[in-house]
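A single chain, nothing else alongside it, follows as structure tokens in the form predicted on its own.
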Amino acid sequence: MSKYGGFQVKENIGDEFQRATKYYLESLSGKSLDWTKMPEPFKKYRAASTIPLPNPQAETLPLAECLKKRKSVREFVQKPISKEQLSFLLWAQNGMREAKRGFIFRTAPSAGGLYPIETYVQVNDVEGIHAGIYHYNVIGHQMEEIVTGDFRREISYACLEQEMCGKAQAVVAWSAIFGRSKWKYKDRAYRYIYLDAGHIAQNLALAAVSIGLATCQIGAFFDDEVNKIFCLDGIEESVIYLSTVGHPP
């Protein structure tokens, strides 16, 4: 056992998690779901001021060229990105593709179609949008204002002093509402949640390259400090992945 921040933490907890969440042929059996307890699939800040986003349209490079050009970029030219560019990126990473037969289909896959990942944006320099923290409303394709202000210093510190977070025009943060997946998959849900975040991050990275922008995905950060910036409790909902977005040199 080791002590971190006053908590006792088991050694090799990652290995234990991997073993404890395995599926076994002899023990896996179908279980009925209580549909009355299914979590709400979309988050909405009902009292927040909203910023409508333009239709997510853009002239893009071919996929093969995007794959060849995609790389992690840590330096950014200091000029704003447009609201149109941000709109396209938010839609491309995990936006609504179509509504059909009562289901919402998105641009990224998700285990069981449960979509536990929520998207937040720290705006540093986007035309027509004040600097601050916003939530992406998938259904309305709009930004919901959580708090305005300059958080470049805070996000750089929270991401282990990675200065690119302050230099980027925006920082995208993906949180997980764990209960959405745990309702169906129990502890196995955590595996799927991290896979979901990876699908979404790759969508963002390729979409950014396709319109002449660049990203760098971030997995190293102080969890509590990042959650504080995005006003999350870190228990029911917690940031699990981030990415910078900006103009490459």
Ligand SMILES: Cc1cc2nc3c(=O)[nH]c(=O)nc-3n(C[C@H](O)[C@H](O)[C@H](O)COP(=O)(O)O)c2cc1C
Second form
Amino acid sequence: MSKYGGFQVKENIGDEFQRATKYYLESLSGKSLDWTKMPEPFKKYRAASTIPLPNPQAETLPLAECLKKRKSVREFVQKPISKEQLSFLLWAQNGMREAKRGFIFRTAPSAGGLYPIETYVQVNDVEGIHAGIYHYNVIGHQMEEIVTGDFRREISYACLEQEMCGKAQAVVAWSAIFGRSKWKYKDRAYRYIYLDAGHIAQNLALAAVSIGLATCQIGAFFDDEVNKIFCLDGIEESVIYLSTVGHPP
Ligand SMILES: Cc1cc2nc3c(=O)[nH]c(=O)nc-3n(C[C@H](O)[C@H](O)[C@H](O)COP(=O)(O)O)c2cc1C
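Can you switch from the form predicted on its own and show the form predicted together with the named molecule instead?
The complete assembly is shown below, putting the previous chain first.
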């Protein structure tokens, strides 16, 4: 046991987690779910000012070219990205795809269709949008303003002094609302939540390349500091992954 941030931290917890969340034939309960208790898969900041985003359309490169060109970029040319580009990226990463049988499906797959991942954007330099912290409202395809201001210094520090966070035109942060998946999958949900986030991040990476932009994924960050920037409690909802977005050199 070690102690960090006021908590006892158990060593080798990863191995234990992997073992404890295995499925065995006898561990599958076969109990049916109470669908009336299914958590709402959309977060909405009801009191927030909203910024509508244009239709998410773009001229894109062919998929094979995007796959060949995608790479982690950590330097960015200093000029704004457009609201149209941001709109396309937010839709492409995990926006609404179709509504069917009372469910709304997204551009990325999600275990059980529970969509535990929420998307936030730190705007550093986007035409027509003040610098600040925003939540992406999937249903309305709009941004909800959480707080305006220049957070480049804070985000770089919170991501272990990774300066690319201050150089990028935007930083996307993906949080998990753990309860959405735990409702069905209990502790195994954590496996699925991280897999969901990977799909979403790759959608963003390829979509960015398809319109001439670039990304770099970020898994190295101080959790508490990042959650503070995005105004999250870190318990019910916590940032689990981020990505820079901007103009490549
Ligand atoms: C889960 C994950 C976390 C990552 N975290 C960081 C990070 O914190 N900082 C960074 O510079 N790159 C990060 N990367 C990018 C990798 O370093 C990069 O993908 C790898 O070196 C391969 O290079 P490529 O992306 O150009 O193909 C991360 C990638 C993944 C998939």
